[in-house]
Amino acid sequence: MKRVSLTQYLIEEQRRHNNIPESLRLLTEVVGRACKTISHAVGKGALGEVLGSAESENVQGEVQKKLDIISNEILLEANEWGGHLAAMASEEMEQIHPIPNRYPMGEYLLLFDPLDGSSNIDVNVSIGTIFSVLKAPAGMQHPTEADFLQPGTQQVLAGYALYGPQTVLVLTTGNGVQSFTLDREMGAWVMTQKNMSIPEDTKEFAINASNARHWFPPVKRYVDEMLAGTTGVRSKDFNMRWIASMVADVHRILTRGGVFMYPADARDPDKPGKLRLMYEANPMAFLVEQAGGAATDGKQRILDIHPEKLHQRVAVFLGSKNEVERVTSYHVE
């Protein structure tokens, strides 16, 4: 494959589809640079004294790791001054982060989970950054939380960076899914996979099986059928994979297929799920659909959900289309 940089791809995408104006391209490049900085911090690990707990909690009530806070600050500082954004929102912050008055206000809104899979940080397992870009409402003067509450169909760009043996940046602008690998010597994102595609059928699923006793009947039925293998109604054996880092699990599915599930369960029946709609489910659903997969909350398409609050949670079933449709049909029944 001819070496195509992230910048070249974005410029050519604008020429083909007229969907990446200069301000959105520059914003994407800034996010890409921030992810390089986070990758560098992650790569240093104990040498950079960035491992371990920060002894604090985020708005979700989760104990923060040092790298959670560092990654959040890197993304805020990188994106504040460029003039492309009106405001940002992070999984790690209760309120939105308007662009300070000393900088020009742009036309986009950026949402991010600065470091997904925090439980894996200290054990050197793949983690990542998830991001989503929305257009600010027309005529908006002073950004508020309500301006962010747009359905996932309104995303103009979404992606993630995966910090693993290689650092990769995967993104969609609404015309397929492209993957870029960080060339560490050059410091550049180079396209390494074009038009990633998820097969409609699969023999792999990802779910936290330790919660099995709490699952609702549709999930129990679906997983039991897969576990029954060739002797059951599915007549084929399935493998289970669970990394406990959504970025890593979704990257595997984008690369070779599978279905990822994080359902609501009976521990708190009124809680719609654990994953955040705005920072995790929406950008991942956008990517998965663009790669030919499907993503639902068990009842409806995730991208059609109209958010009611910034940190809204949701059940997630995404990946190979036929499997997502099957488990969704069990919920509807």
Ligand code: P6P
Contents of the next structure:
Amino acid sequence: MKRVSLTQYLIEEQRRHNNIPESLRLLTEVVGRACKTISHAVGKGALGEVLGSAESENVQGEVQKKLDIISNEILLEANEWGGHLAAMASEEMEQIHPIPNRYPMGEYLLLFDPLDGSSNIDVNVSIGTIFSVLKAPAGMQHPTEADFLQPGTQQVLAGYALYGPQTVLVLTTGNGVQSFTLDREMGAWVMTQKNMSIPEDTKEFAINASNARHWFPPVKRYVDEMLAGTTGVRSKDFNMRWIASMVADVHRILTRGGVFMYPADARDPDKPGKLRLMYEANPMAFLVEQAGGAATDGKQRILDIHPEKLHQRVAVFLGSKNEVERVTSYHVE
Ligand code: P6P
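Alongside the form predicted alone that was just displayed, please also present the structure of the form predicted together with the ligand.
Time for the whole complex; same chain goes first.
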């Protein structure tokens, strides 16, 4: 493949679809640069005094890892001064982060999970950064949380960086999903895959099976049928993968298909699953749909959900279209 940089892709995409104005291109490149910095910090591991837990908890009541905080700071500092953003929101911060008065305010809202999969940091398993971009409501002067509460269909850009054996940046602006690999010698994102596509069928599923006794009947039925393999109604054998880093599991599904599930379960019936809508499920759902897959909460399209709170959680079923439709139909029956 001819080596196309992130900048060249964004400029050519603007010519083709006129949906990446200068300020959105700047935002994307700034986020890309911040992810390079995070990749560098993550890659130091024990050599960089960045492993282990900080003495603090995030809004979810989860103990923060040092790299969670470092990654959050990197994204805040990278995006404050450019004039392309009105405000930011992060899994690691209770409140939204308006752009400081000393900088000009832009027209976009950036949401992110700065380092998803934190439980994998100290054991050297792939982790990632997830980001989502919305337009600020017209005429907004002072950003509030309410300005962020837009359905996932309003996203103008979404993507993730995956810090694995390679560092890759995967993004969509609504015209397919492109993947860029970090060329560490040049310090540049180079396009390595165009129009990623998820096969409609799959033999691979991802779920934390230790929760099986808590699953509600539709999930239990769906997983049991796959476990029955050729001896059951599915008449084929399945394989299971669970990395416990959503970014890595989703990247595998974008690359070769699969179905990822984090359902609500009986442990806490009022809690609709573990994953967050605004900066995990929505960006991943946008990417998955753009790659020909599907993403629901078991009942409805994730992108159609009208958010009520910035940090609200949602059940997630995403990946190969025919499998997501099947498990969703079991919930609806
Ligand atoms: P469990 C990571 O903490 C995360 O938010 C997702 O990346 C991942 O899919 C999930 O939680 C793992 O949850 O319950 O298996 O540890």
